[in-house]
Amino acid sequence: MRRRGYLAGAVGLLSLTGLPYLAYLGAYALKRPHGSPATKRPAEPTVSVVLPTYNEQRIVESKLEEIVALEYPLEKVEVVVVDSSDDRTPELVEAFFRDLQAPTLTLICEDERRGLAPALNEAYAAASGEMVVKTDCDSRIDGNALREAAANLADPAVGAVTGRNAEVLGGSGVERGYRDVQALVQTLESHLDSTLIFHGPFCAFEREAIVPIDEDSIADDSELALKIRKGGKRAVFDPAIEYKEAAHSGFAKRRKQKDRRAMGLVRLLWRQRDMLGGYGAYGRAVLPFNWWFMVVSPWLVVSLCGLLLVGGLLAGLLPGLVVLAGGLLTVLLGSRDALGPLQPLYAVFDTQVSLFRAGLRLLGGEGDGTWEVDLELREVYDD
């Protein structure tokens, strides 16, 4: 009887966990969203490209070369670099721009490392362009990204736009699977109203819509997009804006990269919980789904795994070991991108693990605004 109770509990938890996802799938099937919801039109506003740097001497020059090669009139572009390095990064930046007439450079050198959010607030305040683009040094953006972003912001209802990871550098199938699922979700959210998650490799904002972000934010891009939506303008996802970013597949290595991002998003949802139920479909559909996915669902998934293991052990030592071995084998194969058509499901599970760990760490008082350089991933950008 006890075993049947655990089995029934597991089935119930699985059903409960999956219901909101099925609802989103149904909404996607009914709405069939495609591309950006913005009324796009050609535009060439002045642009400020904000680039935060910390010990990027290995890759900063290649990033700057990418920026000056973008398909956009360089006389309309300024680059705002905000730097907190203790290596040669600022010197390399100054040397790169020394003989360039365009784009212009604004270099902000911080006396001490305060965290990304304060640095971005200072850079945004210094930006003079009508469109402000934030990008990360450890990413690559497509040549037409500025034009696509400007076309979105030409819609007076849109105040922010982000793009999609078109290629996962390093070949992580786990990240590729998650990003493919995420792109579908963000396309639907944007057509319903606005999307929550904005991506560090590329996001663009109307300068007049920018407001300060929390000094301890660890979800800076998403927080700014959310506050822009709170101010009345939409924050949308456009898959035509493409970027590349490196990622790990290994389970342990992904925790370092993904847990911090998860912590930032969970804390952002909590701090902005007053938006639930308001702001059109954003507060009535988009935010509730993200609350479920990021806050509630991870605990249900971990509970489900625990129920399955306990149920197996109650059936006997051998069934319990089979359940445990099956779980470990799934993680092993998934982290090696070897689950075939099940890889996207594993990618979602992997994200739920990070979100669960993020919740625990936040409850433990962790979460500052600084970040560590992943030297292994930096090697991808050396080529």
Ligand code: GDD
Second form
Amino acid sequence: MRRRGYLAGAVGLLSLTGLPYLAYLGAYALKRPHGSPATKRPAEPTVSVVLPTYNEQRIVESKLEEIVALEYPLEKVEVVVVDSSDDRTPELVEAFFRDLQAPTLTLICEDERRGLAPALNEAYAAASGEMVVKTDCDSRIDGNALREAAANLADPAVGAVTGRNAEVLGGSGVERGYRDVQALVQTLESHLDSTLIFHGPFCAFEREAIVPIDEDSIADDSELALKIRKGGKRAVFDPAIEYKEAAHSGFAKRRKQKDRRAMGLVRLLWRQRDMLGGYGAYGRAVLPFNWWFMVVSPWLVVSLCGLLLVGGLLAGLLPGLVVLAGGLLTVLLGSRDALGPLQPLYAVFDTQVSLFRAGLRLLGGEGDGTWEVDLELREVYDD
Ligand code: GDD
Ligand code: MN
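What does the same protein look like in the form predicted together with this ligand, given that the last one was the form predicted alone?
Everything in the complex follows now, all chains and molecules, and the chain you saw is the first one.
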């Protein structure tokens, strides 16, 4: 009897967890969104490319090479590097621009590292371009990214645009699976109104729409996009803007970066909870969905795992061990990209694990705005 109760509980919990996802799927089927929702037209605004750096001496020159190779009139481009390093990064940056006519360089050197958010606030305040693009040093962007972004911002209703992870450097299938699902979700959100998540490798903002971000922010890009939506302009995802970024597949290695990013997003949702219900479909559909995905459903997923295990153990030692072994095997295979067609599902599970841990850590008072830079992830950018 008890066993049935557990089974019914597990099925009920699974259905409850999945309900909002089904609703989103339904909305997707109805809307069939495609590409950016902006009315794109060719535009050539002046651009500030903001590049934050913390001890990037190993890869900063290759990043600058990429920026000066972008397909855009370089006399319209300014590069704003905001640096908090204690290595040779700032010297390398200065040397790189020494004999260059265009783009011009604005180099902001911080006396001490205070975190990415304060550094970006400074850089945004110094930026003079009509369009401000932020890109992480450890990322690669497509040659026409500036043009595509400018075309989106030419729509007066749009104040911010982010791009799509087109290639996971290092080849992580877990990350690929997650990014593909995420791209579908973000396309739908953008067509409904605006999307929540903005990606560090590429974000473009209308300079006039930029407002300061919280100094302890660990989700600077998404926070700025959300605040721009708060200010009345849309923040959209355009899959035509492509970037590449490195990621791990291994379960433990993924936790470090992913848990932090998850913490940033969960805290952002919490701090901006007054936006729920307002701001058109953004507050009525997009934010509630993200609340479900990031705040509520991770606890349900973990409870579900617990329920399955306890249910199995109650049925006997053997069924209990089978459930446990099944779970461990899934994680083992999943983090080696060996789950075949189930890989995207595992990727979503992996994200839920991070979001659960993020919730716990935030409740425990964590959430510092500085972190250790992952050197291993930077190996693929070496030229
Ligand atoms: N100036 C400055 N000061 N730059 C920093 C600092 C800092 O204290 N910390 C990190 N950076 C720079 C790095 O040099 C890199 O160019 C970029 O910020 C991203 O840092 P990563 O260490 O690579 O972090 P990530 O890949 O996990 O970053 C992602 O998550 C962050 C939020 O947790 C990105 O999407 C970031 O944009 C995002 O803020
Ligand atoms: Mn990074």
